[in-house]
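Only one chain is included here, represented as structure tokens and corresponding to the form predicted on its own.
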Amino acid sequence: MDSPLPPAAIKRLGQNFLVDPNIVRKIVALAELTPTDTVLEIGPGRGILTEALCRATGRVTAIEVDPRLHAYLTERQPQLSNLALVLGDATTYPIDHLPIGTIVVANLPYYLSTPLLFRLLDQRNRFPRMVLMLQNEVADRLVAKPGSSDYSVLSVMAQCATDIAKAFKVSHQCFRPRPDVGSAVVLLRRKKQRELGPEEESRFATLVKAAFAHRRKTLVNSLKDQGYEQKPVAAALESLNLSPSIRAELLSVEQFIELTRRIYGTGFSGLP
């Protein structure tokens, strides 16, 4: 019996299928998988990475939103006895049901990469490391340093939670159809110790988002526009020897952490 033809890519779903086995090998090697690991893959597509993951580890959960691709992979599933194939949306799938210690290895759908990253970071207690293929510009934002144009909410939140390395770039030639944007693979390792407690973490996230909400404004004015009282903000900046005219993109992750603690330690009346 002939194998079914793989479904064509759908542009609105951002489908660019990886076809280079050498890149697959590099991704799997970077993940440092063992036969007892559990892996989460988001967007398995036509399954080139999925098959390699199933060979390398004990259990793979692959979430595919496209019913055509899900059906195509289901046809091949009998050969992959350790694969749990899910038809669903990774932005709503209950990833909190996955075992603690699950490793994420995925070629993320580029149009959803940022919301998926935030979702995975929120559940990082579950994921000791993540190997992700992303748009090159998103990879640059993840590793960006203060003062650069790529430095953003994502940079601060990801670097607070994980140690990040941009492992290697991936050529357009490695996909079918070829994407319009460059790609890169990043490795995120969860930090062994959390910098912030649960309540602090919520305040930190709110503050960072508010700080970057108006990039052209000073930090004080951006926070004011998002409902923060100016007095505790100004006092916190002064205690850290930071200029009242400083902008959000110049603060390091550590300075954002300290700023959060000092704002809320000066009688701030609550979240805006």
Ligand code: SAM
Second form
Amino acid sequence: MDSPLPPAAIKRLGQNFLVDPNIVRKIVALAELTPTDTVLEIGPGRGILTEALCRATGRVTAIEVDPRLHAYLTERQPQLSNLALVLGDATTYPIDHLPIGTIVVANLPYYLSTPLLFRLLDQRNRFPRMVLMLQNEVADRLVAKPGSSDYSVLSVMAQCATDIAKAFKVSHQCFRPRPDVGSAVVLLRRKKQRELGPEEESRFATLVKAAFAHRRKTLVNSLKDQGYEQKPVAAALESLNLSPSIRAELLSVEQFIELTRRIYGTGFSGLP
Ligand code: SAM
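Could I see the form predicted together with S-adenosylmethionine next, after the form predicted on its own?
Below is the whole assembly, all chains and molecules, this chain first.
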């Protein structure tokens, strides 16, 4: 019997399927999988990466939102006995139920890559490393340093939690249909030690978001607009030898951490 034709790509679901086996090999090699690992794949699509992952590792959970692709892969599943195929939405699927130590390997749907990254970072106690294909511009934001226009909330949050390497770029020729944007594969390795305690972590996240909420304003004014009193913020900046007119994009991750500690350390009540 002939195998069924794969369903046509739906643009709004970010369906740009990899067609280059060499890129698949490079992604799998970067993940350094062993036969006892468990892998999470988001968006298996037509299964080119899924099949390679199933060969390289112990168990693969793959979450696909498109019922047509889920059905197409289900037909091929008998050859992939270690695949748990889930029909679901990766933005709501309970990833906190996955085993500790799960490795994430995915060619993410680009329209969702930033919210998915935040979700995965939030659950990083489960994920020691992630190999992700992203649009090049998001990869640049992940590795951006202070002072660069790409430096953003995502850069600070991701770099606080993980060590990140932009591993290689991928030409749009390697996909069908070809995406309108460039692509890159990044490797995120969770830091050995968490820099912040659980309570500090949510304060840090709130502060970083507030700091970048108004990019053109000074840090003090941006925080003020988000409900932080001006005095303790100015005092914390001064104690760190930072200018009162500094902007968020010039602070390093370490300075954001210290700023959080000093602002909250003052014990004043005017905090969001
Ligand atoms: N892994 C395949 C590959 O490399 O060829 C497909 C990657 S394609 C860029 C992204 C995949 O994510 C598509 O199969 C798409 O249907 C799926 N997808 C889109 N939104 C999703 C969501 N919210 N949850 C899970 N999968 C999603």
